[in-house]
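Shown next as structure tokens: one chain only, the form predicted alone.
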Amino acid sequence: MSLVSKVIKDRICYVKMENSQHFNCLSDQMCQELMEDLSFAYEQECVGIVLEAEVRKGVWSAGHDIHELPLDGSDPLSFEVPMEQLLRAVQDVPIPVIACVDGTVWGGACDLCLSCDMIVSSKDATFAITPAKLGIPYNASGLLHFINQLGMNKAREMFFLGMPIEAEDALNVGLINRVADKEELEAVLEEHFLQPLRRNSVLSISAIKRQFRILSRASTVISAESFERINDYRHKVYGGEDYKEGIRSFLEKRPPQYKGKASDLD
């Protein structure tokens, strides 16, 4: 059964996550279908893509599917993990991707929204990045993504605390582009984003998006020694007991009992 629908209207491809029964978790299947639809939109010469979700109990997407996280000591966010492939696909597809958010956004779904070129949300939307709640070590590319978008201090707040920030706060720090009343969200999306997008040169826009991507990567070069140190920190976390406890406690619906110490990384 498909977890994602797509429809093209007036040169815009609307891609909608439709697995609300599981809160649109970014399972391997969900990620694969989203990537296929991004490619489809580009192949059909659309001028833009709108990423939407079927909302249940106020949740737009609950992020990474915890049931699929490995417990065998392998990296949960390695380069070839489908969710990581999806984030790169959103960033690399040569036409703008606009996230239209009308609910809560958790974990990897927050990174997915930031990977989009623009975000419009309802006033009651919230955004949270929650690896610390689950004992998951985030990866360097993801951290740099948040730092570049939000600045160091706000990125630290979101990662250290794991608490949702409200739409107005997200707007103020540049996480999203525009906030609207829930009942006006589609109209605001159409008037302020899609209509101007259709009028402009898609060739120019595509060239500019490609430049944005190249320039953002150029500013994140680190030394080989620093990269190895980052990987060592992450391996100590996902290879340790806190990571396993975080996943087990989530699946068992109980508070985690973490025993790790900051000095364990020394």
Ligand code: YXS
Given for the second form:
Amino acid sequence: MSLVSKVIKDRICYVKMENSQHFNCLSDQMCQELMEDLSFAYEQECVGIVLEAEVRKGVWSAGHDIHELPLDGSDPLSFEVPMEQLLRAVQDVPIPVIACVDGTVWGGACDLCLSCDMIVSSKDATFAITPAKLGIPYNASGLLHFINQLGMNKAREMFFLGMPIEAEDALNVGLINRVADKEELEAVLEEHFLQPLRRNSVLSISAIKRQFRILSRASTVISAESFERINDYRHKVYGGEDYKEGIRSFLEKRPPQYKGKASDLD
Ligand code: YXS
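Switch from the form predicted alone, shown above, to the form predicted together with (2S)-sulfonatepropionyl-CoA and output its structure.
Below is the entire complex, every chain and molecule, led by the chain shown above.
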């Protein structure tokens, strides 16, 4: 049973997550289907992609499927996991992807929105990145996403606190491009984003998106030792007890009892 629907209207591909029963969690299946639909839109010569979600209980997407986070000591956010592949696919598909958000966005879904080229949201939308709540170590590419797009101060607040930020706040820090009343969201998307995309040169836009992708990677050369140190920190977290406690406590619906110490990383 498919978790995603897609429809092309006037050269725009509308890709909609339709697994609200499970809060549109970014399960392996959801990620694979979204990647297929991104490729489909490009192959069909669309000039843009809108990423939407069927919202239930106010949730646009609850992020990575916590049931699929590994407990065998393997890296939950390794280069090859489907969610990470999806984030890169959104950044690599050579036409603009616009997230249209009318609910709460959590964890990896926040990184998914940040990977899109633009975000339009309703006033009641919120955005939260929550690895610290769950005892999960985030990965370098994801951290750079937030630092580059929001600045270090907001990135620290979002990662350290794991608390949702409101749409207005997200607009002020450049996380999203435009906020609208829920009932006007589609019209604002159409008038201020999709109509210009249809009018402009998709050849030029695609070249600029490809250039952005190359340039956004240009400034992130770090030494091999630094990269190894980053990965060592991550391994100590996902290989430790807090990571397992974070997942178990969430699924058992109880507050986590974290015992890890910052000095464990020295
Ligand atoms: O107990 P049942 O079977 O009814 O299932 C519960 C939840 O376990 C389930 N559920 C999830 N299952 C897997 N993965 C998820 N991300 C997830 N979120 C929720 O949905 C059923 C109803 O949940 P409940 O009772 O909490 O509903 P609620 O209306 O009170 O609250 C809705 C949420 C979304 C605010 C709440 O479920 C929540 O805070 N979910 C977790 C959001 C989150 O922290 N996601 C990050 C996942 S990890 C991730 O994305 C990255 C790896 S990272 O951590 O690095 O960002």
